[in-house]
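Take a look at this single chain in structure tokens; it is the form predicted on its own.
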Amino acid sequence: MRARGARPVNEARTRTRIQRRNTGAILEAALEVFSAHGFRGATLDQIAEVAGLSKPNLLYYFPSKEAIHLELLTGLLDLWLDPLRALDPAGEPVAEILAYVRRKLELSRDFPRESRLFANEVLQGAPRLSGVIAGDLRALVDEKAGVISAWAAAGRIRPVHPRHLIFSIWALTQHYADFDVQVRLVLGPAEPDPFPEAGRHLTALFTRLLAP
């Protein structure tokens, strides 16, 4: 006998469903909009628009505009953190370092959305994510500057300044994503795929760099 009250197993599992449907089609909406226009550009209104959802519906899921995007942004950083935390102090320096490259790169390529996302809201200033800057990125950074001026300090690299290295890296793969009309306006018809040949190019530019 079903307690009074309670739902059928199968309706809620179905009203799960539904939710979790509902829940990534505003987060996708969202990324879309936010990337598109910015944090202070983008309204409800949009986000419920492109999610194919009333406004009363989208606050049912998210009660804020700033909800959304904290959500957006929490689960950007892993996927933002991960290349760098695989950044191995056992492996050979320079392959590891061009590996990172290499990821960063694809990154690029494959979530440009995130990307810009990401951009905007240091541009900014980071109002929702300068404590985790501070805090978890900096620690990394720290740990990997680490790792690059042993590799250093060692002759198996060049001397470098460790964290100015790894800005240079994400502002030349990074580019691709944040600035890609730029990218492609500039290339033209001739080259419509930017990635291969900034593959190469950036491989040679850091071997050329790192190479003892």
Contents of the next structure:
Protein chains: 2
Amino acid sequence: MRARGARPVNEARTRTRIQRRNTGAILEAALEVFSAHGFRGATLDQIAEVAGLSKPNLLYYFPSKEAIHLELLTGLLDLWLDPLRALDPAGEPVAEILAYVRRKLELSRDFPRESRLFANEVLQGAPRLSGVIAGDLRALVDEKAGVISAWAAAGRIRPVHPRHLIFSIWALTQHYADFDVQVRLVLGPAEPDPFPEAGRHLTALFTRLLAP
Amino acid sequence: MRARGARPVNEARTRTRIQRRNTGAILEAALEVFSAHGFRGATLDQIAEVAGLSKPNLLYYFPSKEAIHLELLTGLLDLWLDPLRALDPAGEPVAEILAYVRRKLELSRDFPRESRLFANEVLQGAPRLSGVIAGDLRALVDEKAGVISAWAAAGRIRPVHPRHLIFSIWALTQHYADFDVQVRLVLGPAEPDPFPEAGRHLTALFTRLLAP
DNA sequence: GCGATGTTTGACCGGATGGTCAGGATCACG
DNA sequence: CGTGATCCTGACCATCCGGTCAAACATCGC
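Could you please show the structure of the form predicted in complex with a further copy of the same chain, as a counterpart to the form predicted on its own just displayed?
Once more the chain from above appears, this time first in line as the rest of the complex follows.
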């Protein structure tokens, strides 16, 4: 008999094959639905349908809608911040930053749903992420801003406000995921895939900004 | 007696003082609530409370929640596109584009709720704006892209992909409105107003990108 | 002051939605 | 094959939410 309110859990034992498959399907479906409609706009019925499960079955694996959302957000944070973590203080400055831009643009191309999930969250005031943003993210940005400042002080890149440079990279790359619909509608059917041109454009932009 | 389902309307006569005051209060309140929670996340009760009216009273002035939202979106479109319209083909190229960037950044500073309203809409796939985007907006961008291309062909700015240049301006300036929370949390309390520094950063960025 | 027009509201409705529960089906393992 | 743990579901509940309506209330021109 399960304790009141407890989840499968299995008392710290390894998770069942079925458990892994279903929680995976749920998170995949939830990503699809949350990123397209926002937290409030998504319904458990939609998620259940996409996942191919019944609604009560969702709630067998997760205690609430809120919990699914939070699990998604925190679970995807690493994927989202890894490119910045990979910025190497020992590398060649301009190449390092261009590589960061490229990796971030690849995330927008390959994981647009994840980008929109975060965008939705931050747009609504980041109620569930403000802790991480003011903590881990801020610390990471501080660290890398120091690296960029050092490069600028050494004359290896042009002087630039390091934090706003990072904001610029976020803004420019995430725009192609979050505003994908707008980008495609404005470009029209003649340019069905904006990403190659976007890559060239951003490379040129940051090269001219940073090359000493 | 009013016809079934008809709104105040007043048969094409001038609107009452009360009508103007209340529709104004409703749209102001709706902007506040829609921009903070998205369409689905906002409720008529919240809007009514912020507007200082009762829910049925809202629905006396607007036929539905949808109608309030649509009225907001279309009513604010001009404000949003005017800066790009003002780009003058006869002006000095770099100065014109920098002025556009400045005006757009001022919109982010002075009308962040409007920016978030549009961001929410486009994020969800622009269900209510795809027509305008593929029509008016695309036409406007085409026109101005032509201007920028001509400037580049004449050697008055560096060669640049004109449409992606416009996307870059949108992305960079709107980021400071849409992701305001994140920007402030990352910068910390030491830099309580990001806009002055953002202005300098973006001016430098586009100057270096465009100056021949 | 009076009728007509315009404004406001309490009470209510129907459907959607997050979540619960008791019990049945299925699986893992000895 | 039996038994305990895990997995799944139909039925149900409480609440929220967009929207309606009849009737009360205010305003205004005369």
